[in-house]
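One chain is shown next in structure tokens, namely the form predicted on its own.
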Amino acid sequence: MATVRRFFVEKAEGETSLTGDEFSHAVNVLRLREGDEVVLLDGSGVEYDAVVRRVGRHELVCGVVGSRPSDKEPRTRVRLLVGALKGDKTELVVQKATELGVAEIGVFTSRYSSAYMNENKVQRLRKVAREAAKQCLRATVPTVEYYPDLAAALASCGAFPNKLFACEFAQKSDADLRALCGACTLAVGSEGGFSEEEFALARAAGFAGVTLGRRILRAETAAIAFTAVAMFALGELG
């Protein structure tokens, strides 16, 4: 049975139009036609069953015929802070974090970061998150924000009861990941890691330092592995 195609829209109601990139993908790549079934997603956590009614030159109009709550969304809110990475590695982290169920992603520049970020790159990361959400059947897309420094990224996490800071030179973990419970923020550095001053800054902001083992992991590996371990501990992978 063919997979029903999924599309994100601003608001799914009655007759809903696909425009822009979603329209182009639906018509030029997937070749959708009148009568085809689709699923519309508006970020509310609800899946809307719809049927293509009309295909125009710049929009595809769908009629909503039913809805249901998504069973793919995580129960626990998790925020990932990751240092900007070189090449397309930040995109990889955003993609995998989305698949694992992260709700929010903050990309930051820190003392030893060597990757350059701009608005175009941030928009690209948001597109990667959207496509990953479709692929893994999520009904919401993680928010993706950029912070010019670590202090700003840390300050964005005030509401989280659990704050974990992965640091390669931490001698031991100040928190037990196996006992993790409730909403949490996970922070991982870029290829250059963190400085002692940045570690102290994180602790002052309420973050507990954690070690990811005896081996030094690549930055992208650390971010994905840290997220997976946290999600497992929270019961999101069971």
Contents of the next structure:
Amino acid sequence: MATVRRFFVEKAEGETSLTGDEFSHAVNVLRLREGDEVVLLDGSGVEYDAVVRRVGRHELVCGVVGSRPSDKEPRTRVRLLVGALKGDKTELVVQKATELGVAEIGVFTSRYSSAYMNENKVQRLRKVAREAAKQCLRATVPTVEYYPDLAAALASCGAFPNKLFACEFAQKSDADLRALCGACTLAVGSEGGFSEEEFALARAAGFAGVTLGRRILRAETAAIAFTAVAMFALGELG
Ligand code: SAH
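Show the form predicted in complex with S-adenosyl-L-homocysteine, please, the one above being the form predicted on its own.
Entire complex below, previous chain first.
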């Protein structure tokens, strides 16, 4: 069965146009034509069934014919903070975290991280999140923000009932991952790891240190495994 193509739009209503990247993808890559069925997503958690009405030079006009709440979105809000990683590793983490159901992603620079971030890279990460969200049938795209230091990333988390800091040198966990319940922020370091001072800063900001076991995981493994374990404990992967 051919899957119905999914597109994110600003707002889905009556007649809705695909423009920009979504237009090019729909017309040049997927070769959508008048009469084809699509699903439009406006990030509100609702899926809109629509039919292609017209294909113009710069826009593809769809008519919305129905809608339903998505059953794919997690019930629990999970925010992932991850140190900026080298090469395309941050993209990998954004892609996997999106599939696993995170709502928000914060990328930060910390004392021992050497990867460089700029606005273009953040835009690229947002695109990766959008594509991953479509592929795994989500109805919302996780937000992606960049914080130039760990303090700003930690401060961005506000009132989460659970704030967990994966610390490679923590001997034991200060929180029980198995008993996790309610919204969570998960923080994971970059390849260089965290310093003692950064761990102290996180604790002062209300984070509980957790260990992910006796082996040192690569940063991307840690970010993906930590997210998966938390989602499982929250009942989102069962
Ligand atoms: N360069 C560091 C390792 C960094 S691992 C060293 O040699 O010690 C990158 C990040 O993954 C860490 O900052 C931590 O957030 C997470 N991580 C990796 N292994 C972990 C473990 N066993 N327990 C908790 N966090 C871990």
